[in-house]
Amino acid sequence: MEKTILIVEDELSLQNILEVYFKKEGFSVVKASDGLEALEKFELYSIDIACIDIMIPHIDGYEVVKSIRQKSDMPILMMTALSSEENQLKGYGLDIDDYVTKPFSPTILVAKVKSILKRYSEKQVRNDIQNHQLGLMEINFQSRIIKVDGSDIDLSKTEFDMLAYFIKNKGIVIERVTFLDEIWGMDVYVEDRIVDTFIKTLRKKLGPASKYIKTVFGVGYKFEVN
């Protein structure tokens, strides 16, 4: 999927530079030249990532990358000349997520972009992982909690280990000797019968919400939010 990036940099030749560069990589690039065109690109597209120089007028790096961070956590790459220590550190605790000082290879700048949106985007799968809406439902998958209707449930290990396993195959038919060979181990001799018993004591503890969990007669069960 094509990324949006904002260049926010008023050294036309060097914003020209890498202009090409990002294209050349695939990248749908959105310019700046001072710092409220900046804040008005914002706004008006929807950037996945931005490289913002601190030195641009009327409004300076810094000012914009507070006013960004008050609507948005998308990752920030900010560049200067300025390459103090204090400066790096100023800019660090905007919550800026990388820093590069001038002059720079537009080829590493590249690099660093790729490399920080690869970051974000694992660090939302593993969020989305972890924390589920699902119509009644809310579960969160690193903590073992969920939620009916806004109230806490009390699920047993294995109760929980079931509803997880039917969350992340949503929507496709398990039979119940892969529920035994998944939740019990293939090496514990368990009858298949005590899924069918752990399903109806599931659905009873979930309430309203047991009606995502569907018999589907002759072969198992699958999960699935209307």
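Superpose the two forms; the largest set of C-alphas matching within 1.5 Å is the rigid core. Quantities reported herein were computed from a predicted structural model and do not represent experimental measurements. Numbering follows the first chain given and starts at 1. Compared with the form predicted together with the DNA:
- If you fit the rigid core between the two forms, you'll see the Cα of residue 178 move by 2 angstroms or more.
- When the rigid core is held fixed, the Cα atom of residue 197 travels 2 angstroms or more between the two forms.
- Relative to the superposed rigid core, the position of the CA of residue 72 differs between the two forms by less than 2 Å.
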Contents of the next structure:
2 protein chains.
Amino acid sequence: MEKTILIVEDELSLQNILEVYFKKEGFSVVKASDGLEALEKFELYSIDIACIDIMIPHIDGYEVVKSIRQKSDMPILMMTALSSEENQLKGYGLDIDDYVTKPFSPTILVAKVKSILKRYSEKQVRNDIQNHQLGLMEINFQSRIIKVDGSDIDLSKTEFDMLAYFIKNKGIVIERVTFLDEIWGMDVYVEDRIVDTFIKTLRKKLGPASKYIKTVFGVGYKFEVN
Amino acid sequence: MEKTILIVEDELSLQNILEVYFKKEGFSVVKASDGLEALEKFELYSIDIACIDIMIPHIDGYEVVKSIRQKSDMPILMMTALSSEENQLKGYGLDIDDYVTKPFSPTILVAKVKSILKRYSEKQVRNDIQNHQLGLMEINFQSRIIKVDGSDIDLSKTEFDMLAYFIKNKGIVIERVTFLDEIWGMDVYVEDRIVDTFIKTLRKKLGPASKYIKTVFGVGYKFEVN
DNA sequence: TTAATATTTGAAAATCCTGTGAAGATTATG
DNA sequence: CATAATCTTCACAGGATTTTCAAATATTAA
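Can I have the other form now, the form predicted together with the DNA, not the form predicted on its own?
Complete assembly follows, chain above in first position.
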């Protein structure tokens, strides 16, 4: 399964270099140039790991981490420019997984990221599949309970699976074919228009939360909390 | 074995921070923001330990503890904001395992929780007399006795094992295959519809308590007290 | 603005899933 | 060894869900 990495770095040349390296390793890359953008992207996409520079505009790296930590325990790696920052980092008591000091080799960063993800992957499988709060709705994958505005919504198996897939891929456009492959399975032959029909009932059942399901004309659908 | 912790705290930022810390330590986290929700979640999930704030909406922490104590002797740790609360706590004579006074460091809370659980598990091994009260029914895993409305129910080995597995996983959906793996063993080959047959007899024998066994169409079954 | 293309939607048809009773197979018990 | 208890399979009815279809509506591009 492809991992999504968030790179937060204001120096555009470095940002691009890192993007190239991570893409080469099969990562899906999301970029941000300042603290605000970083937090936006964090809300918008399902990020698996973040590499965050400390000295960035608007909101500095420390604050970005604090903010993310209120909602997620995703792995975070910091990038520091100065050794003074390095000390501060330790002093702050932030819950981060690793850091690198500039200048560093992209290869090393990639290696560190991979090793962190490896460590995480076992724990993650168990932990990450719990209770998710997304705007108006609350989903529990284990009990297969969906709540909108606090009250239970009754979904059939396929309806629930589709919504779950949406949520696990929030912010990303999902093509009809992808749904067929992921929910129905590669070998099942059904018209891809059936996805529309399920979108219809999902929207109806989700009520006010149906606004999160967006049509991307000519491509597919997208789940976006905002 | 992964432990499930219930965090009862109305201050959402603190709630989220604690969630992150406990998840990182491999806990499965269930959250509640007020006393009512706390009691609901307590019924809904198999909780191993609870951290409860005293000043919470609807039903305060003291009352939550009293209510839980009528059904369970699970470890409980309280979080107090004021030293006056601290005194009250002592005065009340509630059967709690520990407490922390705000502001406290999440790390300390985690450490306390771990040490309580360690103490508890040792006790558990010796005591081994766990009576579980779930709505209408009472189950004792050691003596393999089930009571519904106070009277004994006679279950065969497989029937009991299935019910026990249900109860140990209350609130989460269990697939037929999972039952086969857990009760029959991976290597045994039987039709998975046999699960239905056992559900049938379980429901019949449990009488009024059969309402806790819920069918999740297309997926499996769920044990839910409510 | 219009033609071409996509999506939404309601309803009907086809399919799948579960509950159940009955009956055969296996295992325990005296 | 015989009998009882338990486990397992099977098949059918009824209900729930999935799938298709076609008309209505919306979007895009020229």
